[in-house]
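Take a look at this single chain, the form predicted alone, given in C-alpha coordinates.
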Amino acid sequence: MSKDFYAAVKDRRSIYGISKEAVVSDERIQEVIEHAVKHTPSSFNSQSARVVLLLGEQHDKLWDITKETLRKIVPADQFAPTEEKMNAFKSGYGTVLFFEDETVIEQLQQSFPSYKENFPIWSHHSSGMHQFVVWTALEIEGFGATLQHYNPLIDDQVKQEWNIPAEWKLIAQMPFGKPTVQPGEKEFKPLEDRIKVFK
(Lines of atoms letter the chains of each structure in order from A and count residues from 1; the text may use other names and numbers.)
(Lines give C-alpha, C1' and ligand atoms only; values in the text may rest on other atoms or scores of the structure.)
Protein backbone atom coordinates (compact mmCIF):
# COMPACT_ATOMS: atom_id res chain seq x y z
CA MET A 1 0.00 0.00 0.00
CA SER A 2 1.32 3.41 -0.91
CA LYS A 3 -0.71 5.25 1.78
CA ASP A 4 -1.33 4.60 5.44
CA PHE A 5 -4.85 4.64 6.84
CA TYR A 6 -4.73 8.24 8.05
CA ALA A 7 -3.49 9.58 4.73
CA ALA A 8 -6.15 7.63 2.86
CA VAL A 9 -8.93 8.97 5.09
CA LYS A 10 -7.63 12.50 4.55
CA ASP A 11 -7.22 12.14 0.78
CA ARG A 12 -10.53 10.40 0.11
CA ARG A 13 -12.65 12.98 -1.70
CA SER A 14 -15.46 13.17 -4.24
CA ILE A 15 -13.67 12.93 -7.59
CA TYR A 16 -15.95 13.62 -10.55
CA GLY A 17 -13.32 13.58 -13.28
CA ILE A 18 -12.47 9.91 -13.83
CA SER A 19 -11.25 7.81 -16.77
CA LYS A 20 -11.33 4.19 -17.89
CA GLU A 21 -7.59 3.80 -17.55
CA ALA A 22 -6.71 0.79 -15.39
CA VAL A 23 -4.96 1.63 -12.13
CA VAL A 24 -4.79 -1.90 -10.71
CA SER A 25 -6.03 -5.26 -11.98
CA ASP A 26 -9.67 -6.28 -11.88
CA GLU A 27 -8.61 -9.07 -9.54
CA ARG A 28 -7.17 -6.52 -7.12
CA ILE A 29 -10.39 -4.48 -7.21
CA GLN A 30 -12.34 -7.63 -6.39
CA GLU A 31 -9.98 -8.37 -3.48
CA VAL A 32 -10.55 -4.87 -2.10
CA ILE A 33 -14.32 -5.28 -2.29
CA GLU A 34 -14.24 -8.73 -0.73
CA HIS A 35 -12.02 -7.53 2.12
CA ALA A 36 -14.40 -4.64 2.85
CA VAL A 37 -17.52 -6.81 2.81
CA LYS A 38 -15.92 -9.44 5.02
CA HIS A 39 -14.45 -7.15 7.68
CA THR A 40 -16.72 -4.10 7.92
CA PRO A 41 -18.90 -4.31 11.04
CA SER A 42 -22.66 -4.69 11.25
CA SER A 43 -25.11 -4.72 14.13
CA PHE A 44 -25.52 -8.14 15.76
CA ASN A 45 -22.95 -9.30 13.19
CA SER A 46 -25.88 -9.45 10.78
CA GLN A 47 -23.68 -9.13 7.68
CA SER A 48 -26.64 -7.72 5.76
CA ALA A 49 -24.53 -5.79 3.25
CA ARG A 50 -24.56 -6.96 -0.35
CA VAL A 51 -22.30 -5.52 -3.03
CA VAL A 52 -22.27 -5.78 -6.82
CA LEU A 53 -19.14 -4.79 -8.75
CA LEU A 54 -19.71 -3.68 -12.34
CA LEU A 55 -16.73 -3.42 -14.69
CA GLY A 56 -16.30 -2.84 -18.42
CA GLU A 57 -19.49 -2.99 -20.45
CA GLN A 58 -21.54 -3.78 -17.36
CA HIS A 59 -20.45 -0.50 -15.78
CA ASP A 60 -21.33 1.37 -18.98
CA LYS A 61 -24.72 -0.30 -19.08
CA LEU A 62 -25.60 0.96 -15.59
CA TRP A 63 -25.08 4.59 -16.53
CA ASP A 64 -26.94 4.14 -19.82
CA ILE A 65 -29.87 2.76 -17.82
CA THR A 66 -29.67 5.64 -15.38
CA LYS A 67 -29.46 8.22 -18.18
CA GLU A 68 -32.48 6.84 -20.00
CA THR A 69 -34.45 6.58 -16.77
CA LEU A 70 -33.76 10.23 -16.02
CA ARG A 71 -34.57 11.22 -19.60
CA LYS A 72 -38.17 10.21 -18.90
CA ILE A 73 -38.32 12.55 -15.92
CA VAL A 74 -36.19 15.59 -16.73
CA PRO A 75 -37.65 18.03 -19.32
CA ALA A 76 -35.89 17.72 -22.68
CA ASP A 77 -34.78 21.35 -22.71
CA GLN A 78 -33.10 20.86 -19.32
CA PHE A 79 -31.60 17.42 -19.91
CA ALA A 80 -28.14 18.40 -21.21
CA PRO A 81 -26.51 18.85 -17.75
CA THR A 82 -27.98 15.54 -16.58
CA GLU A 83 -26.70 13.74 -19.68
CA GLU A 84 -23.26 15.28 -19.17
CA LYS A 85 -23.17 14.05 -15.58
CA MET A 86 -24.21 10.51 -16.57
CA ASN A 87 -21.57 10.45 -19.29
CA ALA A 88 -18.97 11.56 -16.73
CA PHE A 89 -19.85 8.63 -14.48
CA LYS A 90 -19.82 6.28 -17.47
CA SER A 91 -16.33 7.50 -18.39
CA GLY A 92 -15.01 5.80 -15.25
CA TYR A 93 -13.58 2.32 -14.86
CA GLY A 94 -16.32 0.68 -12.79
CA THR A 95 -19.16 1.08 -10.33
CA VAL A 96 -19.81 -0.47 -6.94
CA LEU A 97 -23.47 -0.98 -6.08
CA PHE A 98 -24.33 -1.17 -2.39
CA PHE A 99 -27.38 -3.12 -1.23
CA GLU A 100 -28.86 -4.28 2.05
CA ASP A 101 -30.57 -7.68 2.30
CA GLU A 102 -33.94 -6.92 3.83
CA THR A 103 -34.61 -10.55 4.74
CA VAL A 104 -31.72 -10.39 7.21
CA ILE A 105 -33.17 -7.26 8.78
CA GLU A 106 -36.64 -8.78 8.99
CA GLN A 107 -35.26 -11.92 10.67
CA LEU A 108 -33.52 -9.80 13.27
CA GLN A 109 -36.72 -7.85 13.89
CA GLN A 110 -38.55 -11.11 14.54
CA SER A 111 -35.79 -12.51 16.76
CA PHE A 112 -35.32 -9.32 18.78
CA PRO A 113 -38.69 -7.48 18.73
CA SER A 114 -37.64 -4.96 21.37
CA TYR A 115 -35.11 -3.57 18.85
CA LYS A 116 -37.46 -3.83 15.87
CA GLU A 117 -37.46 -0.13 15.02
CA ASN A 118 -33.69 0.11 15.22
CA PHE A 119 -32.62 -2.63 12.83
CA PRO A 120 -33.36 -0.68 9.61
CA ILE A 121 -31.43 2.27 11.06
CA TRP A 122 -28.50 0.07 12.06
CA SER A 123 -28.59 -1.51 8.61
CA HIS A 124 -28.00 1.92 7.07
CA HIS A 125 -25.20 2.56 9.55
CA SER A 126 -23.49 -0.62 8.38
CA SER A 127 -24.05 0.27 4.72
CA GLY A 128 -22.48 3.67 5.32
CA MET A 129 -19.45 2.01 6.86
CA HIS A 130 -19.15 -0.34 3.89
CA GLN A 131 -19.30 2.61 1.54
CA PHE A 132 -16.61 4.44 3.47
CA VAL A 133 -14.30 1.43 3.67
CA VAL A 134 -14.64 0.69 -0.05
CA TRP A 135 -14.21 4.36 -0.98
CA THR A 136 -11.10 4.72 1.18
CA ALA A 137 -9.66 1.44 -0.12
CA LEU A 138 -10.18 2.57 -3.71
CA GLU A 139 -8.36 5.79 -2.81
CA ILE A 140 -5.43 3.73 -1.51
CA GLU A 141 -5.33 1.82 -4.80
CA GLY A 142 -5.18 5.06 -6.79
CA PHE A 143 -8.81 5.45 -7.86
CA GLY A 144 -11.10 8.44 -7.49
CA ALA A 145 -14.78 7.93 -6.71
CA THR A 146 -18.06 9.58 -5.77
CA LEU A 147 -21.16 8.35 -4.02
CA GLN A 148 -24.44 8.60 -5.96
CA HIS A 149 -28.08 7.86 -5.11
CA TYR A 150 -30.26 7.25 -8.15
CA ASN A 151 -32.29 4.71 -6.23
CA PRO A 152 -35.19 4.06 -6.19
CA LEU A 153 -35.55 5.35 -9.76
CA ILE A 154 -33.29 2.66 -11.23
CA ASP A 155 -34.00 -0.16 -8.77
CA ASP A 156 -36.29 -2.29 -10.92
CA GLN A 157 -34.13 -2.14 -14.03
CA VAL A 158 -30.96 -2.85 -12.06
CA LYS A 159 -32.52 -5.91 -10.45
CA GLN A 160 -33.80 -7.13 -13.79
CA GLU A 161 -30.57 -6.53 -15.70
CA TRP A 162 -28.25 -8.24 -13.22
CA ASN A 163 -30.71 -10.74 -11.72
CA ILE A 164 -30.52 -9.16 -8.28
CA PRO A 165 -32.68 -10.80 -5.60
CA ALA A 166 -35.89 -8.89 -4.87
CA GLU A 167 -34.97 -8.74 -1.18
CA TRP A 168 -31.83 -6.69 -1.85
CA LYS A 169 -32.52 -2.98 -1.38
CA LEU A 170 -30.30 -0.65 -3.42
CA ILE A 171 -28.70 1.97 -1.19
CA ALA A 172 -26.01 3.73 -3.25
CA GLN A 173 -23.87 3.68 -6.38
CA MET A 174 -20.14 4.44 -6.43
CA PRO A 175 -18.61 5.13 -9.87
CA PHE A 176 -14.81 5.09 -9.80
CA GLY A 177 -11.88 5.48 -12.15
CA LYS A 178 -8.45 7.00 -12.53
CA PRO A 179 -8.67 10.65 -11.44
CA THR A 180 -8.38 13.18 -14.25
CA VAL A 181 -8.90 16.21 -12.01
CA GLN A 182 -7.93 17.16 -8.49
CA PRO A 183 -10.57 18.22 -5.97
CA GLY A 184 -10.62 21.78 -4.72
CA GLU A 185 -9.70 22.85 -1.23
CA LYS A 186 -12.03 21.56 1.45
CA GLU A 187 -13.21 23.85 4.21
CA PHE A 188 -13.45 22.53 7.74
CA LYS A 189 -15.57 23.81 10.59
CA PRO A 190 -13.64 24.38 13.82
CA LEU A 191 -13.05 21.09 15.62
CA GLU A 192 -13.71 22.75 18.97
CA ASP A 193 -17.33 23.21 17.81
CA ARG A 194 -17.60 19.54 16.84
CA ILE A 195 -15.75 17.62 19.54
CA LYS A 196 -16.01 17.67 23.32
CA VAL A 197 -13.39 16.00 25.49
CA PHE A 198 -13.85 15.30 29.20
CA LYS A 199 -10.98 14.10 31.39
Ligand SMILES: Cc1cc2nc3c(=O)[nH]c(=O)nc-3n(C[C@H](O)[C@H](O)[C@H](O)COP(=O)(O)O)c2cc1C
Contents of the next structure:
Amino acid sequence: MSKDFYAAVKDRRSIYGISKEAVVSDERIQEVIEHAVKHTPSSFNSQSARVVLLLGEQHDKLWDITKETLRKIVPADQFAPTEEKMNAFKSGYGTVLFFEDETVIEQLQQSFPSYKENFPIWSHHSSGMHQFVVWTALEIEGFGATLQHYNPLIDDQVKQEWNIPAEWKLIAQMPFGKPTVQPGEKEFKPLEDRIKVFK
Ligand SMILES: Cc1cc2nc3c(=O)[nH]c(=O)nc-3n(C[C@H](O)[C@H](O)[C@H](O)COP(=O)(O)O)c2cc1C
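One more: the block was the form predicted alone; return the form predicted in complex with this ligand.
Zooming out: every chain and molecule, the one shown earlier first.
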Protein backbone atom coordinates (compact mmCIF):
# COMPACT_ATOMS: atom_id res chain seq x y z
CA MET A 1 0.00 0.00 0.00
CA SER A 2 1.52 3.28 -1.13
CA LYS A 3 -0.69 5.58 0.96
CA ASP A 4 -1.92 5.52 4.50
CA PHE A 5 -5.66 5.30 5.14
CA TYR A 6 -6.08 9.00 5.95
CA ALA A 7 -4.31 10.17 2.80
CA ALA A 8 -6.32 7.74 0.67
CA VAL A 9 -9.60 8.94 2.19
CA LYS A 10 -8.62 12.54 1.43
CA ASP A 11 -7.34 11.84 -2.08
CA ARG A 12 -10.33 9.78 -3.23
CA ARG A 13 -12.20 12.12 -5.51
CA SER A 14 -14.64 11.95 -8.42
CA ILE A 15 -12.40 11.75 -11.48
CA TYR A 16 -14.35 12.16 -14.71
CA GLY A 17 -11.36 12.16 -17.07
CA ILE A 18 -10.07 8.57 -17.30
CA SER A 19 -8.10 6.57 -19.88
CA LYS A 20 -7.57 2.94 -20.80
CA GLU A 21 -3.93 2.94 -19.79
CA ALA A 22 -3.21 0.12 -17.34
CA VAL A 23 -2.06 1.34 -13.94
CA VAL A 24 -1.83 -2.08 -12.27
CA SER A 25 -2.51 -5.62 -13.53
CA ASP A 26 -6.04 -6.99 -13.91
CA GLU A 27 -5.13 -9.55 -11.25
CA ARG A 28 -4.33 -6.74 -8.82
CA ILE A 29 -7.66 -5.03 -9.55
CA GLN A 30 -9.44 -8.30 -8.86
CA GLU A 31 -7.43 -8.74 -5.67
CA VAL A 32 -8.38 -5.32 -4.24
CA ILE A 33 -12.04 -5.94 -5.07
CA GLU A 34 -11.91 -9.34 -3.39
CA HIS A 35 -10.32 -7.71 -0.35
CA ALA A 36 -13.08 -5.07 -0.24
CA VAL A 37 -15.93 -7.55 -0.68
CA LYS A 38 -14.49 -9.91 1.92
CA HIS A 39 -13.79 -7.35 4.64
CA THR A 40 -16.43 -4.61 4.28
CA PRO A 41 -19.13 -5.02 6.94
CA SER A 42 -22.81 -5.82 6.47
CA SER A 43 -25.73 -5.94 8.90
CA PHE A 44 -25.86 -9.25 10.76
CA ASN A 45 -22.76 -10.17 8.71
CA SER A 46 -25.25 -11.01 5.96
CA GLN A 47 -22.75 -10.36 3.14
CA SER A 48 -25.45 -9.30 0.73
CA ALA A 49 -23.09 -7.34 -1.53
CA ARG A 50 -22.37 -8.70 -5.01
CA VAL A 51 -19.87 -7.19 -7.39
CA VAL A 52 -19.21 -7.58 -11.11
CA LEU A 53 -15.92 -6.35 -12.54
CA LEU A 54 -16.02 -5.43 -16.21
CA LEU A 55 -12.72 -4.97 -18.02
CA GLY A 56 -11.71 -4.36 -21.63
CA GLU A 57 -14.47 -4.96 -24.17
CA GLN A 58 -16.93 -5.86 -21.42
CA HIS A 59 -16.46 -2.40 -19.89
CA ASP A 60 -16.93 -0.79 -23.31
CA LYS A 61 -20.12 -2.78 -23.81
CA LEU A 62 -21.64 -1.45 -20.56
CA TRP A 63 -21.23 2.16 -21.65
CA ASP A 64 -22.56 1.39 -25.14
CA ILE A 65 -25.62 -0.21 -23.52
CA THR A 66 -26.07 2.81 -21.26
CA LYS A 67 -25.63 5.25 -24.15
CA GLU A 68 -28.17 3.44 -26.35
CA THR A 69 -30.63 3.18 -23.45
CA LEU A 70 -30.39 6.91 -22.83
CA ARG A 71 -30.65 7.67 -26.55
CA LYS A 72 -34.19 6.25 -26.42
CA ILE A 73 -35.31 8.68 -23.73
CA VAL A 74 -33.23 11.86 -24.15
CA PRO A 75 -34.48 14.20 -26.91
CA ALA A 76 -32.19 13.95 -29.96
CA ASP A 77 -31.30 17.65 -29.93
CA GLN A 78 -30.14 17.37 -26.30
CA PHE A 79 -28.28 14.08 -26.64
CA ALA A 80 -24.78 15.39 -27.46
CA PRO A 81 -23.68 16.09 -23.84
CA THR A 82 -25.09 12.73 -22.71
CA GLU A 83 -23.22 10.94 -25.48
CA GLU A 84 -20.04 12.78 -24.55
CA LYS A 85 -20.46 11.71 -20.92
CA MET A 86 -21.02 8.06 -21.86
CA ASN A 87 -17.97 8.15 -24.15
CA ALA A 88 -15.92 9.62 -21.30
CA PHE A 89 -16.87 6.69 -19.04
CA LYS A 90 -16.17 4.28 -21.90
CA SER A 91 -12.70 5.83 -22.25
CA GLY A 92 -11.82 4.28 -18.89
CA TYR A 93 -10.17 0.96 -18.07
CA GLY A 94 -13.00 -0.83 -16.32
CA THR A 95 -16.24 -0.58 -14.36
CA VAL A 96 -17.23 -2.08 -11.05
CA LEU A 97 -20.94 -2.90 -10.78
CA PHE A 98 -22.36 -3.03 -7.25
CA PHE A 99 -25.38 -5.21 -6.55
CA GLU A 100 -27.24 -6.35 -3.47
CA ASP A 101 -28.66 -9.88 -3.31
CA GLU A 102 -32.33 -9.43 -2.45
CA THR A 103 -32.80 -13.04 -1.35
CA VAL A 104 -30.34 -12.43 1.49
CA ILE A 105 -32.35 -9.39 2.58
CA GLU A 106 -35.66 -11.28 2.36
CA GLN A 107 -34.24 -14.15 4.41
CA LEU A 108 -33.15 -11.71 7.10
CA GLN A 109 -36.62 -10.14 7.12
CA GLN A 110 -38.16 -13.56 7.66
CA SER A 111 -35.69 -14.54 10.35
CA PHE A 112 -35.86 -11.23 12.24
CA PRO A 113 -39.33 -9.75 11.58
CA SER A 114 -38.91 -6.99 14.14
CA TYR A 115 -36.14 -5.48 11.95
CA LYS A 116 -38.07 -6.04 8.71
CA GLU A 117 -38.12 -2.36 7.74
CA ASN A 118 -34.45 -1.89 8.46
CA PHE A 119 -32.85 -4.61 6.37
CA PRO A 120 -33.30 -2.90 2.98
CA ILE A 121 -31.89 0.32 4.50
CA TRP A 122 -28.94 -1.48 6.04
CA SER A 123 -28.34 -3.28 2.77
CA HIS A 124 -27.89 0.12 1.09
CA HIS A 125 -25.64 1.28 3.93
CA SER A 126 -23.45 -1.75 3.41
CA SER A 127 -23.43 -1.29 -0.36
CA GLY A 128 -22.31 2.32 0.17
CA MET A 129 -19.49 1.08 2.38
CA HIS A 130 -18.41 -1.37 -0.32
CA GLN A 131 -18.51 1.42 -2.87
CA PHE A 132 -16.38 3.62 -0.66
CA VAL A 133 -13.82 0.92 0.08
CA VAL A 134 -13.48 0.02 -3.62
CA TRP A 135 -13.35 3.70 -4.68
CA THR A 136 -10.62 4.42 -2.11
CA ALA A 137 -8.73 1.23 -2.97
CA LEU A 138 -8.76 2.18 -6.66
CA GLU A 139 -7.34 5.58 -5.65
CA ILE A 140 -4.54 3.83 -3.73
CA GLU A 141 -3.76 1.73 -6.82
CA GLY A 142 -3.46 4.90 -8.94
CA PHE A 143 -6.84 4.87 -10.69
CA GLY A 144 -9.46 7.62 -10.77
CA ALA A 145 -13.13 6.69 -10.50
CA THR A 146 -16.64 8.10 -10.24
CA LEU A 147 -19.88 6.76 -8.86
CA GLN A 148 -22.76 6.51 -11.35
CA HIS A 149 -26.43 5.51 -11.13
CA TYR A 150 -27.93 4.53 -14.46
CA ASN A 151 -29.99 1.87 -12.70
CA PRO A 152 -32.80 0.99 -13.01
CA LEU A 153 -32.73 2.07 -16.67
CA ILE A 154 -30.01 -0.41 -17.60
CA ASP A 155 -30.90 -3.24 -15.19
CA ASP A 156 -32.58 -5.61 -17.64
CA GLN A 157 -29.88 -5.36 -20.27
CA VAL A 158 -27.09 -5.70 -17.73
CA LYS A 159 -28.72 -8.83 -16.33
CA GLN A 160 -29.17 -10.28 -19.79
CA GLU A 161 -25.70 -9.41 -21.10
CA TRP A 162 -23.75 -10.81 -18.17
CA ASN A 163 -26.18 -13.48 -17.05
CA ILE A 164 -26.69 -11.85 -13.65
CA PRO A 165 -29.02 -13.68 -11.23
CA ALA A 166 -32.51 -12.12 -11.17
CA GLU A 167 -32.29 -11.49 -7.42
CA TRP A 168 -29.17 -9.29 -7.70
CA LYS A 169 -30.32 -5.68 -7.57
CA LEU A 170 -28.07 -3.18 -9.34
CA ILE A 171 -27.17 -0.32 -6.99
CA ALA A 172 -24.31 1.62 -8.61
CA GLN A 173 -21.72 1.67 -11.36
CA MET A 174 -18.12 2.79 -10.84
CA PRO A 175 -16.16 3.49 -14.02
CA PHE A 176 -12.42 3.85 -13.42
CA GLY A 177 -9.21 4.40 -15.34
CA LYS A 178 -5.93 6.24 -15.33
CA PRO A 179 -6.72 9.85 -14.39
CA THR A 180 -6.34 12.30 -17.26
CA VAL A 181 -7.53 15.32 -15.29
CA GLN A 182 -7.06 16.60 -11.78
CA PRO A 183 -10.20 16.87 -9.65
CA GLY A 184 -11.56 20.40 -9.22
CA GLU A 185 -11.42 22.40 -6.01
CA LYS A 186 -13.79 21.00 -3.42
CA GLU A 187 -15.74 23.21 -1.05
CA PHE A 188 -16.10 22.14 2.53
CA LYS A 189 -18.80 23.23 4.94
CA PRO A 190 -17.42 24.24 8.34
CA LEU A 191 -16.84 21.15 10.43
CA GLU A 192 -18.08 22.93 13.53
CA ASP A 193 -21.56 23.02 11.88
CA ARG A 194 -21.38 19.30 11.18
CA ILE A 195 -19.77 17.72 14.22
CA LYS A 196 -20.62 18.15 17.87
CA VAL A 197 -18.27 16.85 20.54
CA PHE A 198 -19.29 16.38 24.13
CA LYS A 199 -16.82 15.51 26.85
C1 LIG B 1 -24.27 8.18 -2.56
C2 LIG B 1 -23.60 8.96 -3.66
C3 LIG B 1 -24.19 9.05 -4.91
C4 LIG B 1 -23.55 9.70 -5.96
N5 LIG B 1 -24.09 9.67 -7.20
C6 LIG B 1 -23.40 10.21 -8.24
C7 LIG B 1 -23.89 10.07 -9.57
O8 LIG B 1 -24.93 9.46 -9.82
N9 LIG B 1 -23.16 10.63 -10.56
C10 LIG B 1 -22.00 11.30 -10.33
O11 LIG B 1 -21.37 11.78 -11.28
N12 LIG B 1 -21.50 11.42 -9.07
C13 LIG B 1 -22.18 10.89 -8.04
N14 LIG B 1 -21.68 10.99 -6.76
C15 LIG B 1 -20.41 11.73 -6.53
C16 LIG B 1 -20.59 13.00 -5.72
O17 LIG B 1 -21.19 14.01 -6.51
C18 LIG B 1 -19.21 13.42 -5.22
O19 LIG B 1 -18.68 12.37 -4.46
C20 LIG B 1 -19.26 14.69 -4.40
O21 LIG B 1 -19.61 15.80 -5.19
C22 LIG B 1 -17.93 14.98 -3.74
O23 LIG B 1 -16.88 15.05 -4.70
P24 LIG B 1 -15.63 14.07 -4.63
O25 LIG B 1 -16.11 12.67 -4.95
O26 LIG B 1 -14.67 14.57 -5.68
O27 LIG B 1 -15.04 14.12 -3.25
C28 LIG B 1 -22.30 10.34 -5.72
C29 LIG B 1 -21.72 10.26 -4.45
C30 LIG B 1 -22.34 9.58 -3.44
C31 LIG B 1 -21.66 9.46 -2.10
